[in-house]
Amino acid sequence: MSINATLIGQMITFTLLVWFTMKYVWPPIIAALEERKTKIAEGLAAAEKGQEEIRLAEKKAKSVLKEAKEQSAEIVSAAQKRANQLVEEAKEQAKKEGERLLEAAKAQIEQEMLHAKESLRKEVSSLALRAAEQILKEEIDKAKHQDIISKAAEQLG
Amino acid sequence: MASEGGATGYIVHHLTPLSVGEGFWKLHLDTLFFSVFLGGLFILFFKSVAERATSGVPGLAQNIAEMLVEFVDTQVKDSFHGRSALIAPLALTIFCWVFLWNAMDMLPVDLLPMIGSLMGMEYMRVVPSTDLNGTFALSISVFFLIFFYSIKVKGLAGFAHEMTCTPFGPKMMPFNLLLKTVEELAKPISLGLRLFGNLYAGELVFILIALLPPIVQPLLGFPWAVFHILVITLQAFIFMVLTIVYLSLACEDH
């Protein structure tokens, strides 16, 4: 139980152990721990950043989708409007064409009628002239009575 | 395993160290051998981990070493407010070394002495912390460090002032000096005696249990061993924490 030189031996051993630990054991392990700490912190930060980016991308995708939907709706409504317009135009044109045709037909009919009247008058006047010729025979000089005949023909018209 | 001399002889035999030399120059070979051997284990393990230490995924050995290092580092950061490259490695060495010393207590009391006696060694005491030389070697080294740090941080004059003028002012100088000297000396003595006392008593109880009839031995030996798992860890922890606290006090400037 006595204190003796063992004490000195133990102290030397202890000093060597502490020196060795201080020099070769502690620094690398602490360095590794610190490095891992940084790595983990970096990883966590990167993960957070990634998540933030995903959120942004989702937001962007949503807005793009919304825009596209709006655009397509716009296009559809414009097309519908145009179609309606086309139909209206066609209707208008058809109506005009119909009216024009009708007008032309009426004009033709009028002309035909005038023509017929003219030719009928001529026919009638010549007929009347011949009949008067027949009746009067020599009594009427064609040149003398030209006035009267034409007046009569006019009255027939 | 009671040899000649009955129970008393057995106990005395177990507590006698294997030694060479006489008087002060007597060397306890078993204490020296086992503490160097355990220190070597500690160094080998930690050195191999330190060499392969990666910041990537750690292996089992690195995990264990990192757990210990972080545990010690936390204790140091909690108690020691200065910056020192020595304190933390010192604390780690103390904790691991003392724990390994104490852990020798868990081996069956007769195992190593029996192997030793087969190899011709008459005595063998396997737990270095049951040797006052072992525990005092640690605590006196710590005492020197306290002394060194006190002077380094406060300067020689500051240290002298603290020794003579506190706590009662310059008028009570001799009394202060006496009080502070006792206080400073009490640190290594209590540190060394606490560890020694606990482990010596524990070992003694193991030896006493070994004297009982074989049927009764496990009934007492098992609970005592389980209890001792706590004691050996706790004593190593206390030694380490007190070392940190003493050194932190030494580094504190008033």
The other form holds:
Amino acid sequence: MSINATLIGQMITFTLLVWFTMKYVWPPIIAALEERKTKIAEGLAAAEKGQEEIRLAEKKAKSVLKEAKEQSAEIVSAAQKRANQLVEEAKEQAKKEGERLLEAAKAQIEQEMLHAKESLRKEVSSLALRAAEQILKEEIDKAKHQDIISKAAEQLG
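Now that you have shown the form predicted together with its partner chain, what about the form predicted alone?
Only one chain is given; partner chains and other molecules are left out.
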């Protein structure tokens, strides 16, 4: 065999090997590489999208938290305002009740005072009548009159 024939045989074999590889082996390898490249690209895109979603979610969470804090501050403020209002209402009501009780006590005192005056008037008039009766029963004498009046004064006082 000559070197030329071996070389031509090897070239034909190599060409057949290249053709076979290009026709049957290379396309599945290229397809697998392309598929892997696509999956990696999709994974990277999904990771970037996920990070963007995380940033957006963090921003949203911060805004929701801030809003919740503002609402809670408003609620606390409103509750304090209402509590102060209730305290003021209770004070006003207690003041009115105290004034009403004071007025009722004054009216009761006035009533009792009027009753005592009336009772005293009746008693004084009754004593005056008894003294007058005793004066008229006895004979008219200055000393006796004076004695009866002083006895009536002692009874009064």
